[in-house]
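The chain that follows stands alone, in the form predicted on its own, written as structure tokens.
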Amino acid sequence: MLKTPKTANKIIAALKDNGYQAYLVGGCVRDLLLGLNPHEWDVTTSARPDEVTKLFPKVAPTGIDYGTVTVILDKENFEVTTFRSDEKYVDGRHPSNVVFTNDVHKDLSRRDFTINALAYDPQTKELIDDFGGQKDLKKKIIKAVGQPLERFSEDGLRAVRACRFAAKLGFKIESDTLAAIAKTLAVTQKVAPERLHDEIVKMLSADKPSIGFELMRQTGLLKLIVPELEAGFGVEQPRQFHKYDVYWHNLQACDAAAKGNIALRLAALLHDIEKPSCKDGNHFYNHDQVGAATAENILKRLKFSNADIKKITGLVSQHMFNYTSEWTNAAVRRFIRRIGGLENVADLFALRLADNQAMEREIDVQYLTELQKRIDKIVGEANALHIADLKVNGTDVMETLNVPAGPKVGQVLDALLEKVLDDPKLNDKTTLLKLIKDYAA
């Protein structure tokens, strides 16, 4: 008997009470069988979308052309999809025609992997498993339903999903299923970047994302989606510091970064992305700055938000910071400003630790503790670290210099902040107003 939530049971009961078949389906059933806590609860039913809509007070038509609506019940969302069989797929994603059916077995036959082609009725405790999904769960393998080439030719994202499930579950991909991925790359190439983005994010949530990325490399998916990452494969690094080539170092650093912090894991994955192009003997000059630009291109291509891109590229560009005890307090204040503020300190330090764990010989990182203490002291003294911390603003500059709003105002404020970073005592309105006049002179 599988333990299912009351809200999901209510939806199943309402559908069945009105004469329809209804089951929990897919990933939630798989996770229950594995003893995991499902994050999503999907329902499949013989009821048509309009019939489902009439049964519940709050329903959103999220994928109505393909038989899917979202039932919102007790502040939770449940995707409810009508049993269907799909005709030929025309664009690597969508079937040319969706045919609704009353046969749950036909519906399960169109699904991607055997471990997802499972349906469960929480009322009768019936578990439908037409394709040996339970057996494959025990064997810990990802296996396509039916013919792998056919499944991957229908939807190009399924190949990436296979790698993601392998990473998430720690499973292996069955040999015929794995072989079919390389044969259907042209279909995956048609997949929208937004869908690839979602799969990459989910892969980064696994305990070891490296499992998924390495399977993508072996099958040709990585060259298709993030060729810049694959370019590090076989690029050797100085053995006194590194036991991995650039590619594996990036993957190991990604694994070492905190699970749940997607921005940090992406920064770790991409932090040495341009070492291959910057290699000069045993040195990789300027790879942090060049890498930040490349990371920005990758993240834009995969449709990450501007906020994510700013955060991640900032971490990549600053990951080579070289703190020593000889830094002045002004240098520490400039460091905080350079990395984008106090909000980035923890992640930058975490990136340095992940980078360190992926090396041959871990370096003593006691200096991070020392630097953190110095940062805490500066924060405690309320030092100005940003233009917004100054005791004057743009209006003060415009009134003092009798100039309109424009680039000159920003230049003056930047110059004032530079002085205050050197000497925090200067952050006094009277003093700053005098400095504004001196700047004009």
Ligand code: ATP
The other form holds:
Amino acid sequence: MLKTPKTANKIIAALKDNGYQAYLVGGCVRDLLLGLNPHEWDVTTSARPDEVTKLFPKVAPTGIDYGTVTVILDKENFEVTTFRSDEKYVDGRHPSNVVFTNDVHKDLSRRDFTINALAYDPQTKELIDDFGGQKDLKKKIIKAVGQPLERFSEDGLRAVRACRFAAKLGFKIESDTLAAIAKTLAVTQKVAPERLHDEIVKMLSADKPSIGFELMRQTGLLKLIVPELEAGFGVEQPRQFHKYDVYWHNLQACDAAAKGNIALRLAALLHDIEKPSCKDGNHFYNHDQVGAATAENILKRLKFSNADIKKITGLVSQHMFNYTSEWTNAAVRRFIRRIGGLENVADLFALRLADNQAMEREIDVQYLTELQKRIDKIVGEANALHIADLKVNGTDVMETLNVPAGPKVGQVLDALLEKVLDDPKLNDKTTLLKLIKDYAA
Ligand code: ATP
Ligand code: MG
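The form predicted in complex with the ligand is what I need now, so please give it after the form predicted on its own.
Below is the whole assembly, all chains and molecules, this chain first.
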């Protein structure tokens, strides 16, 4: 017997009481059978979207064209989708025509993998498993429902999903299913980047994202999606520091970064992305800066948010910081400013640790503790670290210099902050106003 939550049971009961068929379906059933905690509960039903909408007080038409509505009950969201038997896929992305059916078996047959084509009735405890999903869960394999070539030709995202599930569950991809990926790359090429984004993010939350990326490399998917990452394959690094080539070093650093922190994992995955192009003998000059620009391109292409991009490229560009005890307090303050503020310290240090774990031998990272202590001290002293901490603002600059708003104002504030980073005592309104006048002169 599988343990299902009360609210999900209520939804199934309401649908069935009104004469419809209804089951929990897909990932939640798979995860229950694996003894994992499902993160969402999807329902499949013979009721049409308008009928579902009538049955519950709060319903949002989230994917109504595909038969999906979101039922909001007890403050939780449930995706309720009408049984579908999809018609031909036209563009490798969307079925040309979504056809509703009253047959749960047809609905299961359109699903991607055997382990995802499972439906469960929490009332009768009936488990519908038409394609050997339970057997494949035991064998730990990802296997397409039906003919893999056909299924991957219909929807190019499924190939990426196969790699994602392999990483997420620690499963192997069954051999025919794996072989079909390489043969349908042209279909995957047509997939919208927004859909790839979601799969990549899910892959990054696996225990070992490297499993998924390596499967993508072996099948040819990586060349389509992140060719820059593949470019590091076989690029050797000095043996005294490194046991991996650039590609594996990036992947291992990604695995070593904390699982719950997607931005950190992406920064780790991309931190040495431009080492191949910057390689000069045993050196990789400027690979952090060039790499940050490349990371930005990759993340833009994959539709990451501007906030994510800023955070991740900042980490990539700063990952080579080289702290020594000789740093003056001004140098520590400049460091905080350079990395974009205190909120990035923890991630940058975590990136350094992940980077270090993916090397030949872990070096002593005591210096991070020392630097952290010095940062804490500076924070405790309430020193100005950002423009916003200055005791004057843009209006003061405009009034003192009698200039309009514009880049000039920013330049003056930057110059003031530079002085204050050197000498915190200067952060006093009278002193700064005088410095603004000097600046004009
Ligand atoms: P997760 O735990 O990551 O949410 P999931 O299996 O629930 O895994 P979803 O992307 O939420 O994955 O999709 C829900 C279900 O819908 C899947 O289990 C599968 O049955 C079906 N499905 C999703 N995407 C596809 C697709 N591209 N082709 C066929 N079936 C799909
Ligand atoms: Mg799901």
